[in-house]
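The chain below stands alone and is given as structure tokens, in the form predicted on its own.
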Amino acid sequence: MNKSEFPDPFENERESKGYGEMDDQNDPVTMLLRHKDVRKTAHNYKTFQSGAVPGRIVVPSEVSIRETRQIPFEVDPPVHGIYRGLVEPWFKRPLQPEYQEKLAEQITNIVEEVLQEDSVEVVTDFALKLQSRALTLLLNTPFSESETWISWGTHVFRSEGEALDGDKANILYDYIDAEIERASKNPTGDMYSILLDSEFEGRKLTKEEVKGVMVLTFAGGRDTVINAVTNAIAYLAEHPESLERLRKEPEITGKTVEEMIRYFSPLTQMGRVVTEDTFVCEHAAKADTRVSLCWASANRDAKVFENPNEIVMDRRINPHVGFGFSHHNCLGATHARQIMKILLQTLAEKVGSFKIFDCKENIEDLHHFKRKVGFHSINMKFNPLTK
């Protein structure tokens, strides 16, 4: 099997009954696997809520490691819409030409750096750096801050062999607390300062609310972007014809980004808490139990996607849910799309080929489902394009 191939572990259960089950720290989860059920449930916030105990809708649950409610991620309409309206314009800034120019400069620099190396560990020395440097643009914070974030390593909440690590999570929380205090005393044009000056229902946001937005911004866009970047490079390494096609047909780059997000699904699933006794896929779901919207399974549903287990670079109709669906679709999607689009453009312009030396796969253990989400490490050589 190619290193860039991502098998679909959900196919049999999705086609036979539409759901799977997993245990998560003694708080079981019913996993919704079909595209239609995932979208329908994502839209039904009254029966399947996000505004439960902080950390409970995440799989694995983070109830034991945080009390801060991530905003607007862990609130429901109509309050969700008010919070989202405050922060959404900030997260749309990646559409601005000046933002894209700075991001392109960052990505060009890191690609040119690795082209000089005989071997590069892509996860730590490319994807983590790229993600952290790009985050300085999203937060409008000094570039030097990226070195701090890089020093945290690839997993903010997780350590090797552990699903959750409270001590590691506190590194992020303590950092955000300090930055909020700094911005409250000496405001600048960064995201902390903008949030502290924002109003919610006639009052300023509290420091705890600001922290909730910032925790979401850091945690939600870290592993996902790192996985997307690493997996895309691994794919191009094993499919040189795809890299050549991006050179010859740059107009399909946007579609290729969407297709890679569909195929790799950087975030496997997200939970909801059931508010009343109901049914999902003709399966009883009791009040105060959890279901998950399994984006990764929905994105391989053969009833929606032709040739779902292949990357079709110019796929014409692509209703993937790689960035979520409905009112809780990913706030950072615009930023992530720009990263991926500019990355693919830059690789096509500067890299002739790649060579993979070795890798260690990152496999999620979801009870009896074992899903590859990316790599713990992958060592490669970037060969420059010769014209």
Contents of the next structure:
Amino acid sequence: MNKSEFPDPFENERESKGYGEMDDQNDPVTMLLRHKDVRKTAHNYKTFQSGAVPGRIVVPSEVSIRETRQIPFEVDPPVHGIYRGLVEPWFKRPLQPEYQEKLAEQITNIVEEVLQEDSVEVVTDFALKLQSRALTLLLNTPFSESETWISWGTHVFRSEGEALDGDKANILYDYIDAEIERASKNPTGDMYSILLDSEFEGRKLTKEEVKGVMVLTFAGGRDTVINAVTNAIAYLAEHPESLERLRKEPEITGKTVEEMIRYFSPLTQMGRVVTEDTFVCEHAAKADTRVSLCWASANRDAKVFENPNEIVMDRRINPHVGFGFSHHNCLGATHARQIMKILLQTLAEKVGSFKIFDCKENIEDLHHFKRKVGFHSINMKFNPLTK
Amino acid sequence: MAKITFITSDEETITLEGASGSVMALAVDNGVPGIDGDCGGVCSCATCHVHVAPEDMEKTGSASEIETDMLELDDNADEYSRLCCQIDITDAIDGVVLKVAK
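We have the form predicted on its own; now please give the form predicted in complex with its partner chain.
The next block holds the full complex; its first chain is the one shown before.
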């Protein structure tokens, strides 16, 4: 009964001093661990900036493998707001009924597919496929593109180890460059074409800016969605009563999604670069050093969440920061929430129970914190619901 | 039943009637501009921020501590601010006027 448990490695440090430290390619990070500090720091974009050298606010740093600035992610207000305003309507499309119908069809198909199998490796044969197929809706590209993305495997930036892999990242960048060229010659209604046609302060977006938005869209929504989907299934496998509850009380599904995002926190942290000498948690933070907003720790802060280490499916007040907080909160959250909601609905409707055979946990190595974020692999059987 | 009036940032007035659930859900179901309710009503996204008409504060009550914490970082927040996912529809709030913050 513990494969779907995700321990909180930050508790001691969070309660005793409020921050942790990790080294990262000789550019150390002071990790903020308390809910209040994380939110305040996320909001203070002047002292804690995102618009540093591209790749530096990501932990582990991508400075050595990426030059393209991700947009609007690595831009600070007020320019950030202009870019965000440009792309936001596109990223709210998942609220449209026709988008949700298509997503539901994709998810139903994949669930029905795995119900036929004796054993399914959920990360690769379910979550990666689901994420890639759903991305064709967000990008409004042909469904067949998902085959290419699935073929890249689960690690777009990393090889099997933890190290950053420049060659792998290039596969994605070259692909996006080619797609931008294609769309610029033959525009369609896809995201590349829409962005190329967008106006930014009286001019069209450049190809480099379009690339910046596309890289963010591909990278930000891959491991995160795959982990959220896989972890949710592992949880339901070990908690049949929860699956049953979703069947009986479908009205709590939205709250359960939020609670799972809090509990699993698919993105552990995000960095900021300090612009002036300051203090965080009574700890000196010098200009041009890095801090990180540790969403995963903030989401287990007992000062805010009762029973923080439990999934309370109908948690009514849940100010989690699983999608980040303030100006830079997750652009893909609308899409991700729909994926999770429809996934839970579909599983409740079609799956009677699951059996986990074996799994290999994915443990993030954050210097002296080790955090379980998901699974490298988990083999399961999906049993159909018999009425 | 309670009648609730929203005034949007474009000064459009929308009056809706509801019997149960949250004010946010009523606004989202009826497409009130500026009320997104992204998180579905668990107080995690602050996309349902309204300013309650001062004379109606007695009916709605003031913001809870969690709401205040959420709103504290919003430059547009004031003493009349509420996240309307945290306002339940009951007869007690009949007639309130809410100005949509966004």
